[in-house]
Amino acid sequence: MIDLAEQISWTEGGNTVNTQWHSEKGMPPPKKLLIADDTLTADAAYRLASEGTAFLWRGDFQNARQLLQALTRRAERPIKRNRKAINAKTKAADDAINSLTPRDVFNLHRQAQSQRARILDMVLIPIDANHHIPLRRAPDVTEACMEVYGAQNQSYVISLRELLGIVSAHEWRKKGVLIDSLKAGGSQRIYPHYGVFSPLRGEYIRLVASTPLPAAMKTESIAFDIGTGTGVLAAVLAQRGVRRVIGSDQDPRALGCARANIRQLGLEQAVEIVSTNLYPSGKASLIVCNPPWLPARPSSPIERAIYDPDSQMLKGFLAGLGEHLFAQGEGWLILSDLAEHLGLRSRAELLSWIDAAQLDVLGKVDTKPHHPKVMDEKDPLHSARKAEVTSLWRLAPK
């Protein structure tokens, strides 16, 4: 359900009109807002737009879309200029003065796109109580906003770039995604629901799929997924016979999206999932953590699933992973190095962590990750992303 609380208003034909407001990204309702339609141009929008200024529209559908792409181009060119002088100014790395760490271009990388974000969020769309769209040549929107926000009595309005992301994940649920880490002859896929990240990166699966599991699984087979998000570690580690498989998580997307995915998979009888912050009471033989892998605040609740603010979740899991291990049992540690090339984090303070944890490193296997990332040489973050490397780290008490 949409959170009544949060009011937007203005005036139209002379009257004050006031009602819902949303924002998953959790941002206020704009100050200043114009009654838009067709007649706009892209030029005088992106000019109000960078003044925050925001257009509620009631002009045709598919024109604020291409409003909206118009907005996209203009936004990048900033992006495009920040990147030119990046690379011109880690190119001259001996004038120390111009010079930029990775960080830096890490904390420009992520100014730019919030300052984009915030000029694209600036269009406007209304819809209705039944989550239909009173605009012209406007889709059917309907399933994919129930999914989002259940039912509703009242008439709302988002930013038209919220709703296209609903739109596409509504699809991305319906379509799943292939994991072939997961067993053939069944279901394959795994369906993500929207506000939850999309196990997109197979190799972090296919560690967890291969790596040999631990002694104490002879004698206590039950293992913990800690952040389940879509379950899908749950149900590799349910397919490879783990017993019981008890998946973790806060947040109540993340809960619905992986217990709709054991349904699916038809691992009800193995697999259970608990809303609980990281650990479930009880101990267990493998302990399984994905946690976000750059120490850096969100934007936005998909965010969360990446940033991890002061690493907060990774200390976390390694400070309470001794006293949830069985005897001979091991917690494995996906974590992507991507934080120790941009100067985020260093080894040694992972390192750090771990043993204030009490806990030994029985060993490690590398991947190195396949994403397009990698290979986008104009992506700001391309050397740190090309150096990138995915762990698997087995850990066990002291």
Ligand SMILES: C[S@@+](CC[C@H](N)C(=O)[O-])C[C@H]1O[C@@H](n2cnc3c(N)ncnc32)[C@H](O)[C@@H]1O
The other form holds:
Amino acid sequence: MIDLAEQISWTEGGNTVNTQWHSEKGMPPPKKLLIADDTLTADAAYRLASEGTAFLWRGDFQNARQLLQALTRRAERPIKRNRKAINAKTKAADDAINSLTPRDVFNLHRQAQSQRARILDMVLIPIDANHHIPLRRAPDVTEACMEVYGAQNQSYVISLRELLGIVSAHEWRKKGVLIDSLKAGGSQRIYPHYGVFSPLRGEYIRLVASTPLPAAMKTESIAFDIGTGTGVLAAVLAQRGVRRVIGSDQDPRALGCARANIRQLGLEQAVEIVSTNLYPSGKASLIVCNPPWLPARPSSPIERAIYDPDSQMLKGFLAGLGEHLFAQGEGWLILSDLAEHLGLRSRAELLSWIDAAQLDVLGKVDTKPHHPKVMDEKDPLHSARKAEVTSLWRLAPK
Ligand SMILES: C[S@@+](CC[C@H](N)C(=O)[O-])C[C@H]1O[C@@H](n2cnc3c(N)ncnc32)[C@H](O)[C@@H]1O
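Take the protein just shown as the form predicted on its own and give its structure as the form predicted together with the ligand.
Entire complex below, previous chain first.
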């Protein structure tokens, strides 16, 4: 059920109107709000939104979408202008740019993203009970909102951007992601839910599908998948013949999603999904973990699968591995070195955590990611992404 604890109020037709407010990011209701319709120009909207004024849309729904696109273009413009200005400017500007470390570039990039999000989140949409949008040419979003918010018998207001994210997640959930490491002949699809890490990059999954299983598996055919997300790695291991796989996660959306995928693939006999912090009880012959790759603070709950503050999950996985492995068992850590290229974590730090956990590195298999962002030269993180390597680290107690 959606959390509608907060209220938003405004004046309309001489009356004060109160309704429920919701933001997945935990954004508070905007303090200044105007009623807006198709007469609002993008320039005026951009100026007001930059100053912190939100718009409750009463016009045509498709025009609201266009307004959001126009605001997005404007929100990206200052960055381009700055770059141009900087290119043309003096040596001082060159020096300033050259003195930025990759970590500075990453932090500036995140700052710019969050400023942009603050502006773009100012276009608000009213939604009636049962997730009906009372606007002209509005799509039917009932099913998409039901999946994320559950049944709802009150009206509420959310940002258009959040709504479009929910609609796009609904489409992915219907269509699924093709996983070539799943057995041909079956569905070979994983259906990600809203807010759950989507296995769009196949490379790391292929590593888990092709690395030889540890010797301990011959006697104890049990594996754990720590932080299972959609359940994709648990499913791959079960299809490789592991008799019992336990996938763990802490996020209720991931748990629901993983269970649905395991059911859909007909793997319920082999795979159990449990709600726990890191390790389930007991031991396994193989323990895989693909923690969020970047040690940074998530700015919203849906970023928790990407950012691991202070590398907590990574360190927790390493620290607990030894006590959860059978003799001759292995831990497989899936980790990209993007954090190293961004100066957020060094290789020496990672090796020191492995060592402190009394673990040996038995081997490391590398792969180069091929996702579209690697090709985007305008991406401020391009050089780090181009150099990125994803590895499967085979670990065992000393
Ligand atoms: C990068 S995603 C990986 C998902 C999936 N294993 C995959 O490879 O596609 C990391 C997952 O770890 C989960 N997670 C984060 N901290 C956790 C913890 N302390 N215990 C269990 N799961 C956790 C997140 O909810 C998320 O689903």
